[in-house]
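What follows is a single chain, given as structure tokens, in the form predicted alone.
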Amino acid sequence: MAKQPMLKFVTVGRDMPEKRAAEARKDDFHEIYAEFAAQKAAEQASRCSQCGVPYCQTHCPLHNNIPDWLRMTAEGRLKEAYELSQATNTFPEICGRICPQDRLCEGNCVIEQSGHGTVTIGAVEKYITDTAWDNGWVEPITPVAKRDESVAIIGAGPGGLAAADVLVRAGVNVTIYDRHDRAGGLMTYGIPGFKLEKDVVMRRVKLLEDAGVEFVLNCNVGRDISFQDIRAIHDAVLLATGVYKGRDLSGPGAGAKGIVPALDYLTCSNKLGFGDAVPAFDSGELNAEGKNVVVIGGGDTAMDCVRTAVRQGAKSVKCLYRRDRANMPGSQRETQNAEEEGVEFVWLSAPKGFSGDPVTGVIVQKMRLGAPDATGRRSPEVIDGSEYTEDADLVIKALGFEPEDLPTLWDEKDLTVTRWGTVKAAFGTHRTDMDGVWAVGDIVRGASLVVWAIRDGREAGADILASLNAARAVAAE
């Protein structure tokens, strides 16, 4: 009888890939986790219980077939594991690096709930696809036949790229318009290299370029080309612009020099990583070196900012968040990494105002958690008389993102938006109220996860293809 390769969670403990020591990693922007060795990946994959109802798969937005590719990894069938992983996920090695697995697949692992420690799904997912790249298993995209139709995608982030992958494989001509000088959206300019090294994103972009996807970069729709012209040129249009408008601060002194948006700060740092000239960094405006840095916010963007400031040589780095640790929206794993690197978290604190111009301090008011709000989270309440001042030479606003006013920017009043400013699109098909226009990702959902954008892009790509096929069938009658 063959030896049982799985269900080893009883005898094998949970183990992550080796993490570089904080002192070693906080001086560079390289990823902090090492790669699994083949034996270790197989060992950790073998801990999967192969449960009848795989909650890991259910709670993955892409519904990845996690138990099966874990079993294949445990059995050494890595090429098959990669092919199965790739079947449902356009960018598995990216999700393996940046998905908040503690809130999704791993957080719902059955053996985690039974006290044995979750299977390290994300690390195995990353290992499988990195191995596929190393061994040449990631094949060029080769459509069976070329089609005449063309589709425009506005936005080269994960949603747009995932849709492009679906469409170009079917032979459709795809043109992607993006405001930045490189494709990838927030994966390129919003997420630091210590979480996602940029060659990982760029090789996926090159795969699409080699397949014939045309990238029109440094292109602001509404200024460099009109939305109406794009609709006239192409048979279908997909909106995947993301949400880039940062929420602002209020209070006395909020407009002082030295108070900067998170995305400007992160983009500057990532451009430096590419070797670009960045005047705002050279001038010190977006450079944390030698400064007392205060980051305001508790999400993953705030974590990216505090950890970037550490690597730029900040004198001190503090993160203000108005709720407590248990109620913060960001990944607990990222919070732990930040603490290891010397970041101080100031819980139950919010800015009341700012002193100095350029800024010299944040006037902080302490908070307590009161009754739950409409979402069920306990609302922060101000504690009277609790104000004090935190020294700050650089304040980074990481309060989340809102959609830009696309109907106004694009002079397109027929583009229906919700009361939050997000584009209104049908669930599942992602069709908007405008004929031949689809929308996906954050511009529909609001600020969300890369994995949700990938799902939306794959679904929209399939629906656009179905629409093109239907139109072709009608024309043939």
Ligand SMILES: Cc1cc2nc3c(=O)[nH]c(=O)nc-3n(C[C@H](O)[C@H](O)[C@H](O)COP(=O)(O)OP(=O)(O)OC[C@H]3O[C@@H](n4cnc5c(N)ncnc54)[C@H](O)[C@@H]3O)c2cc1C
Given for the second form:
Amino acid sequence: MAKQPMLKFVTVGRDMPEKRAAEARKDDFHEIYAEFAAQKAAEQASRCSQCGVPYCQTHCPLHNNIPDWLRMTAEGRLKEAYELSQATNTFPEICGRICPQDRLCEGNCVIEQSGHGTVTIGAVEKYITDTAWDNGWVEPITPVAKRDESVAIIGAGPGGLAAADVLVRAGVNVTIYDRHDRAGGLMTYGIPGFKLEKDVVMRRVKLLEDAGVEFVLNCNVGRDISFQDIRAIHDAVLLATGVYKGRDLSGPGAGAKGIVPALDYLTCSNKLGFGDAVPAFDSGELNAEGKNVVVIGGGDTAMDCVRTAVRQGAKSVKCLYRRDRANMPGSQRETQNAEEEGVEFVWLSAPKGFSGDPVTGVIVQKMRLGAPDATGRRSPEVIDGSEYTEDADLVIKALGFEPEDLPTLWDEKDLTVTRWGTVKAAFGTHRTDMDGVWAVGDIVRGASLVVWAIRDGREAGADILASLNAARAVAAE
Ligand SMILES: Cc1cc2nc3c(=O)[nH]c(=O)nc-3n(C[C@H](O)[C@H](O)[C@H](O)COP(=O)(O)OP(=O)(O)OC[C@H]3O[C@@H](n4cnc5c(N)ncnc54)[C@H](O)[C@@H]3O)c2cc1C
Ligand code: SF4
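Starting from the form predicted alone, produce the coordinates for the form predicted in complex with this ligand.
What follows is the whole complex; the chain from before opens it.
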């Protein structure tokens, strides 16, 4: 009988790829985890219990066939593992790096629930696809047959790119408009290199370019070209514009120089990583070097800002959050990484105002957690008389993002939005209320995750294709 390659979770412990020591990693923007060695990947994959109802697969937004590609990895059948993995995920190596696995696939791993530590699904997914790239298994996209129809995609983030992949494979002409000078959306200019190195994103963009996808960059729709003109020249339009309106601070001094939005700060840092000149960095405005930095917020954007400030050589880096560690929205893994790199978390603290202009300090008031609110989370309450000042020469606002007002910006009253300002689109098909217009990703969901944008993009691409086919069938009658 063949040797059983799986179910090793009782004898083999959970192990992540090697993580660079904090001292070694905090001066550069390279990823902090090394790649698994082949034997290690096979060993870790072999821990999977191959359970009959794989909750990991259910809780992966793409419903990746995780148990099967883990088994293939354990058996050394890596090319097959790659083929299976890429069948459901447009960018598996990106998800393997940046999905919050503890809340998705790994958080629902059955062996974790029996106390053995989850299978390292994300790390294996990354390993499989990085190996595929290294071995030339990631093939150029070759459309089956060229079609006449053209689809416009507004926004080159993961949602737009995933839809483009589906459409260009089917032979449709795809044009992607983006206001940035590079494609990738937040994967390029939001998420720092220490979580996701940029050549990993750029080789995906190149694959689409080589397949014939046209990228119209530095093109702000609503300013450089109207939404109405785009609709007029394409057969279908997909909105994948993300959410970019940063929530603001109030209180005395909130407008002082030296208080900057998180995304300006992270975009600047990512542009520097590409070797671009950034005047706001050269002037010191978006440079943390030698400064006391205070980041306000407790989500993943705040974690990315504090860790970027460490790498820029800040004198001190503190993260101010109004709830406690157990109630923060950011991932525990990233918080731990930040702490290892020297970031100090000031829990149960909120800014009341700011001193100086340029800013010299944050006036902090301490909070306690009161009764749960309508969402079930305990609301922070101010502790009277608890104020003190934290020194700060650079304050970064990382309080979350909201959608821009697209109907006004694009002068398009027929584009229906929800009461939160997100574009209204049908579940599953992603059709908006406007004929021939679809919408995906953060602009529909609100600030979310790369993996959800990929899922939406894949579904919308398939539905646009179905709609083009239906129109063809009618025309042929
Ligand atoms: C700092 C930060 C860190 C994050 N970390 C993670 C993480 O670790 N893991 C994770 O899963 N998710 C993370 N996210 C969330 C994730 O990046 C988003 O959910 C995802 O990128 C959304 O994809 P999208 O395609 O909807 O939009 P985006 O990626 O935002 O792309 C939208 C694109 O549309 C373009 N655009 C917008 N308006 C216009 C216009 N008028 N004309 C032309 N182009 C336009 C933008 O330039 C952009 O390129 C993070 C987000 C941030 C801000
Ligand atoms: S795509 Fe994300 S959630 Fe799905 S298996 Fe990969 S890492 Fe897990």
